[in-house]
Amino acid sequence: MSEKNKPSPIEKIKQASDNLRGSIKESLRDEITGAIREDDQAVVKFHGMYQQDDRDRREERAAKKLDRLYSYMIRLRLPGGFLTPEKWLAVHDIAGENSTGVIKITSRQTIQLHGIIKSNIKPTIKAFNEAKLDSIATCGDINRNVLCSSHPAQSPLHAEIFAYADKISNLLMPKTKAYYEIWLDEEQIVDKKEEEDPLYQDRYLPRKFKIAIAIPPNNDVDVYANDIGLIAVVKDGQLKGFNMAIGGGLSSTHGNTETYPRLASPIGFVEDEEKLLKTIYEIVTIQRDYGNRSDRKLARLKYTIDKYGLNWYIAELEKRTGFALAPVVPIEFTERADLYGWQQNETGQWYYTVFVENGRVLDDETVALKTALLEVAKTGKANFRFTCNQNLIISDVLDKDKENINSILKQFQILEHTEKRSAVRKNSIACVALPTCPLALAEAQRYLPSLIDKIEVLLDKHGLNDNGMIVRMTGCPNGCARSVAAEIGFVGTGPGRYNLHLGGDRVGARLNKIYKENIDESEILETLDTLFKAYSDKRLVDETFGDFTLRANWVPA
């Protein structure tokens, strides 16, 4: 086998972990480091977590001789975003006495919780499970939590199509009881064949695997940038079907010109659900058998497809599925945003958006936003929602008990601390970055609200302080809070350094370009300043600031 074609070590690391067992079990009654054992670290993502450690105090106990300081971020499986008022307890309670007590909205729709030790990770998925959640398939190389849009007043079929989040879930499970045996003691299986698994066998994905649905005309789900993404087709009050684009993903890596976002292609539609879970599952079996196994950095789904060519890959999934994709509906996205503030939607029940900064629930000297939801998951009136963008909707309030959960969140000044953020601010998103994410070159979720407390300064400055530009930033180019599918969009290169992406649309439909590479944020301010100054003088009636960086050929079309 040529070193091209040689799997890479994880590859070997999953097909040797025992249907993801690995030395799971060992490494956790290791007592002399915090740490799991390396090819563990590998295994126990498909179980939902990460080893971190807190990067603020590596050069501290370096110095000291200690060992890092080792802990967990666990993520859950949440389809779709969903938390009823008992759950949101329990996540609350369960953040409170395992993790550093923050709980974390990220940019797919569900939480997670970080600083967990590694003696506490057992109890913590065991409360868990007893809420009937669970973290199982959130990370690892395999189909991670389906996204769809968030509100329900979207859509008088909002609950319809939400359901195919879950069945869609729930299909690219994987077999193994591996989770079940390791942190909830259940009997160990005897006979292998209970956990064979025809979609994933023992290989599993080359890479992770990510699945949305939109509905139009709003893409809050960034659709384009999955490997699956589903448009819902309503019509006459009715589901008409779903169309489907393959190929999406931001990543890459700095200095690698093989490596590139992408986003993804419309191959068809499907009118039924039978033909759509068998078109899904068949998607993931091509990528399971042709996506690239041996550079890791190339393992993507938008990789194979650009490998092999999109009418290969529609010819396959035909053959595979056994029936020809029907033709693209023509849709339309006009926004790409949450429903601030209070909505009704066509039953009558009230849903509130709360802005949560980077989505990080806690309480602070600003707001005390964590104590705040807990009184209201206290009333037992309203569920829980998570939005693409980091935010939280208190949601399916009734009319009779509207006046209630309001008179909390106005007595927490939840309200004020909502109604009052620029819309620059409420547009933005973080990814973590630093301290705990392994990956990160620069900070995000702790600078990024600074930031824009100087460009708000800027817009305030040229008359633009209404306008809802998007504004995202990464610590690195992997992509997590899709900065480059940002109207702007910061890329972390280093230490307090970033790329500057420019031209991306409202919508989502457009990826930006690098206008400014690797500057500091006096570079950054100065830069928005004069950017912002001719936006402000020359723009059409309209027109947004992402569309007239192109016009005014800032960066290529």
Ligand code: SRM
Contents of the next structure:
Amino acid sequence: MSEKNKPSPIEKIKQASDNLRGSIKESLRDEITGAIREDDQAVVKFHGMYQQDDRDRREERAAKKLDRLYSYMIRLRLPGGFLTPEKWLAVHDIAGENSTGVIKITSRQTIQLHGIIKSNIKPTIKAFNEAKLDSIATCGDINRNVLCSSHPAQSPLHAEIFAYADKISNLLMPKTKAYYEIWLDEEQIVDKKEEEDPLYQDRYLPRKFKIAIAIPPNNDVDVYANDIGLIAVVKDGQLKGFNMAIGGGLSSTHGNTETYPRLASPIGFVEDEEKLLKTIYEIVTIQRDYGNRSDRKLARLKYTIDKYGLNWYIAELEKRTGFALAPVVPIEFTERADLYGWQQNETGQWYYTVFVENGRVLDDETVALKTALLEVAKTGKANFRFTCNQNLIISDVLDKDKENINSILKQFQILEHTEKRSAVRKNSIACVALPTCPLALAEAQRYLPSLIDKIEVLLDKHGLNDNGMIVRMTGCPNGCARSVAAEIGFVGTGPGRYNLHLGGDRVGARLNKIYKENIDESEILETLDTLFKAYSDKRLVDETFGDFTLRANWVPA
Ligand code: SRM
Ligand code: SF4
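May I ask for the structure of the form predicted together with the ligand now, the form predicted on its own having been displayed?
Full assembly next; the chain just shown is listed first.
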């Protein structure tokens, strides 16, 4: 086998892992280190967790000849991003007992806890399990948390469409019982046939796999950033089916021209559930069989499609499903932002979208958000939904209970916290980055809020303070806060330095391009000052900042 086609080391680890068991049990028993064995670090990802260390403390610990300060991040599987109040209470307690205490809402509509030490992983998973929560397949080379447009008040068919997130998640779950054996002490299965997995076999996918469902007119899930994007087609108040788009993915690597972000390509329309699930399943089997297993940088579905061609992929898909896809139905997205404040749906239930800066639920010097949400959960009168913009919707509140929930939000100044924030801040998101992300080249969630303070001053200066332009920051080009699909994207290149991207549209249907490379804060602000002035002076009526930057030729079309 040529070096080029040699399977990557992760491929061997997966196949030798005995259906994702690896030597995790032994790793957990080793009390000498807070780390787990290297191969197991790859395997535990499939169980929804990452080994990390506190990067702020690396130097200090190295100077004292101490091991890194290892801990684990655990991410929950929440198709469509939904929790009952009882489950929120459980998450609140588990976060307080076993992690840093911060409940982090992710850009994929779920939550994760950081800073869990090795001996606390098992108690954490057990506690989640008691609350009927799990973290299976939220990381690793497998289908991840399935997204669905989050705001029920926006579509009378939300419940019907939302149910598909669960169906798809279940369809693509791995068959292995390793999670239950390792973390929940369930009996070891004797007959391995019980966990034979016709979809994933013993090699799983070449790379992570992501699916989202959007309900127009809102593309809050950034549907085209996914390996499979499903767009609900609703006509005359009825769900007619889904447009399907494949091959989205936003990551690239600085300096590696073979890598690039790509939006998903529309391939057709399916009208019923059976066909939809069959099509999804076979898209995954083709990626399993044809995806690049040698170079992980080129292993996502987008590269498989570009290597073999979209027409080839569709033909192979139709061969495997036994039916042809119908032509794509025209749809329109008009927004991507969250609908803050109170909204009512057609049955009279109420929804309050809370602004959660960069998804971090905690009590700090400005607002006691975590305590407020605890009080809301204790009433038992509201569900919790997460958005892909890292916010939270207090959901499904009956008319008779609204005043009670509102008074809690008022008491803890959550109404003010949400409503008084500027449009730009409310439309900004950042990835985790430092100190836990091992891949971060620059700060993101710890830095963006202070940069937004300064951007707000510039917007004010140019009379643009109502402008809800979409600003996103990531600490590296992996794109976890989808910065390359923003109107203003910051992509970390090194400490305090970012590439500035412009030209993305407001609804997530056009990627941005690099405008300036490797600039620091003063150059960022100087540049934005000039750009905002030009935009303020020369924009057309209703022209968004992203569209203007393109028309002004600041970045190539
Ligand atoms: Fe991500 C890796 C955090 C959404 C593309 N991502 C990571 C890791 C796990 C770093 C690592 O590999 O060790 C980060 C953990 C940081 C930490 O300390 O928590 C991380 N990604 C996140 C989250 C938490 C960002 C956030 O602040 O919300 C998001 C969790 C989503 C979830 O709940 O599942 C998150 N990651 C995304 C997205 C956005 C999306 O999916 O809509 C992307 C871009 C879309 C895409 O997949 O193309 C994204 N993350 C990546 C990549 C690049 C993958 C690739 O195709 O090359 C990596 C690196 C990797 O996989 O090797 C990565
Ligand atoms: Fe880490 Fe980069 Fe993802 Fe940010 S974009 S969380 S820095 S991998």
